[in-house]
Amino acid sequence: MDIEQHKIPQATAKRLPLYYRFINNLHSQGKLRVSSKELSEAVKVDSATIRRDFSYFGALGKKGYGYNVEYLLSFFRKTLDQDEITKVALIGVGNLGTAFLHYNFMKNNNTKIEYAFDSNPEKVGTEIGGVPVKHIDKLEDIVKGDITAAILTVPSAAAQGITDRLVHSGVSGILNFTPARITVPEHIRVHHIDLSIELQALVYFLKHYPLEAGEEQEE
């Protein structure tokens, strides 16, 4: 991002891609301006939070007018480095990994799964969703100096070993979909996403914190 990150809360930074996606859709529809209320209803974030998020970047809108869609799109594209492609590696071509390859992320933003890695001889040498599947033994040779981030969808027992190899290869960030809590040096960022925990949390909130009609959800 082309901004001073220390001034912006992490919660705000996490919402920026959400805003960008909606603004991009509005621009595609030919809309010229949007209010914070419209944004709020679309992205399910309250208007006050949106105005506070935007305030970190200066005057993005005008009172009584709202926000200029084209200007917002240009701003978020620059802020989120949308003109620069971030190459990603996916490690582990099981059911979840295969789903990611078919989806890939270039359809919506500036990230692209460039390579996938696995040890299954039936998958190595093939392409899934247009992404070549390489043997895991080739990981360091291919990743080093070319890949910024990795998606980890390997069995838990293999997670730390693969992580160590990714760190050694210069990867800066890891999206960890395994239940394992991997250990990395301080300069490496890891986001843990355990789908079973997220599902359990959802069920718990459904039972104990039912939403009333019109109630805002926490992001």
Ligand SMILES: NC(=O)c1ccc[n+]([C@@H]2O[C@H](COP(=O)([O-])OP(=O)(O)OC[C@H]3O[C@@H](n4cnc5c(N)ncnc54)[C@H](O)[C@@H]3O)[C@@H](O)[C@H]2O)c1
Second form
2 protein chains.
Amino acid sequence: MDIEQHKIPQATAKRLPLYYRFINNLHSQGKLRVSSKELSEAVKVDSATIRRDFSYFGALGKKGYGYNVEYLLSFFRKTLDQDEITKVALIGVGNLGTAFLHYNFMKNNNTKIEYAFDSNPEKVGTEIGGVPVKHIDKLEDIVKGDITAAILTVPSAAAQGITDRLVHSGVSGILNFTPARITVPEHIRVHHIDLSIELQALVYFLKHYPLEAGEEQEE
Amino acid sequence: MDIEQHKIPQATAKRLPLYYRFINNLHSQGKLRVSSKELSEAVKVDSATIRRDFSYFGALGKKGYGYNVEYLLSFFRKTLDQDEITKVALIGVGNLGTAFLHYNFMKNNNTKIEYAFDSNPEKVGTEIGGVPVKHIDKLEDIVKGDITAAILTVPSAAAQGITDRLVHSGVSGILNFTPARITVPEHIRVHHIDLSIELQALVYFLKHYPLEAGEEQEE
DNA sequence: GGCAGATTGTGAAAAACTTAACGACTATCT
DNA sequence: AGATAGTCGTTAAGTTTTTCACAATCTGCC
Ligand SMILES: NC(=O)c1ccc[n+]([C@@H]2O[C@H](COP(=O)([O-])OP(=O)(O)OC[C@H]3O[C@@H](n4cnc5c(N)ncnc54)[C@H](O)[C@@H]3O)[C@@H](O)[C@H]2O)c1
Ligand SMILES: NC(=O)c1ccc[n+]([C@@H]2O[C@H](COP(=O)([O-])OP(=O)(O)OC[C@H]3O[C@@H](n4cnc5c(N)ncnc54)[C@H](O)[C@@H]3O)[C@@H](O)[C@H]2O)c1
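Can you switch from the form predicted alone and show the form predicted together with this ligand instead?
So here's everything in the complex, that chain up top.
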């Protein structure tokens, strides 16, 4: 939106929702002020990093005082566009897709899964977690112009085909849970969440990078 | 294990399982050789990065030729300890936990979920995806000495309590799917996978980092 | 056997990210 | 009022990761 926004490092941008959630918690608890040190302990991010992150948005705190929770919250709400809802579709109502549909992403979140899609006739027409399941044949009709991002939980063999259809239907982002590394035009953003790899990587680190006292944790 | 292993950058280590999977695919397809460029297109990682990553393990390829798939595969299998199985426990057989139990992580993988745990008596005693569900009271008895890592899919309010018990039972790593940022002793490794944050971050990027032609994709 | 073309492995540079350190300031206590 | 104990924002330094670019070297073919 803003040109200045482009100055914010990606690593920082990825932490913003985390900060937002914890500031929200503090606010619910009635806390009025918070220091970068306190926040650091809660979210497990170095306090200097937090101060640096916040500073990209200007001077949000007061020296010698810390941050005002109320102010921080309203600032982050604005910055993360929490007041406007982003519509999302979920493709593939299987094990993983069903779990996501049951989960209320809206709780702390500006996103709403509006529709789910599947090719299995038994699933089509049902409603899961308040989300109607539509037939995949209707994908383009329903998504076109209305949906910003998609959550992809189909079998990996179907991933590229569905991706092409999503792109054609005008989504700008895809959260890809399949192991397939999908190909998209340059203006589409894909984030991969590859659960098998996460598990394998954890195991690799356990065997080859034994943590010493004082060593830092990994995200 | 090896002292030399410690030289491998963490960013590289995280990509190893991805490489392994694709090399495996190539091998199944009967492909005999592969170049860093081809691999790059498949896994969406810059070819120079791939060559650099491989080079940490020595000279795995041949100039003017590329990499021998068979050799690469056997090398990675050894390096990722694919021949020895790591035992894992899953705690919290709810929406997400059930999905994971149904999924066969073993397929491309050296990990096996041996036991699941839940506090709900209706779930205890059942078997999901071939994994027996035990009562959470038995956690210490069953896990102690036998299980290397845990997948945490309990409600976030229960996360820290269960974590303490897991640590006490001797697990060395936790894959934490709850939004809670758990506290552990220094020798325990925790990887957080925070799905709400991933979705929110994707949306944030869509709005604030419109991709230009030629810009790189995010992992 | 020799040459054209392909591809690696890596030094060096750049980019991205994190952390330490400290001056400037706040709040509070005595 | 002055002393004390924080705390931020930022400069500078350190670390990690990615990327460029090319000599070295191998392949495959004639
Ligand atoms: N379940 C897990 O724990 C897990 C873990 C890691 C990765 N994954 C990946 O997530 C994806 C989904 O996994 P899952 O366990 O939910 O699989 P699943 O088989 O349970 O679900 C897939 C769903 O997609 C539907 N589908 C198939 N082809 C389709 C098409 N062309 N259009 C629309 N819908 C279609 C099926 O009807 C099914 O409902 C897979 O790619 C899998 O590799 C899952
Ligand atoms: N489902 C999703 O899509 C999703 C998305 C993002 C994050 N999460 C997080 O993942 C976690 C699990 O989500 P879910 O949707 O599967 O929740 P869920 O409520 O369906 O499952 C939680 C399970 O944990 C069990 N449980 C509760 N307390 C326990 C205890 N003390 N010991 C052992 N078992 C206990 C419950 O019986 C239940 O079976 C939550 O922390 C949630 O915030 C889930």
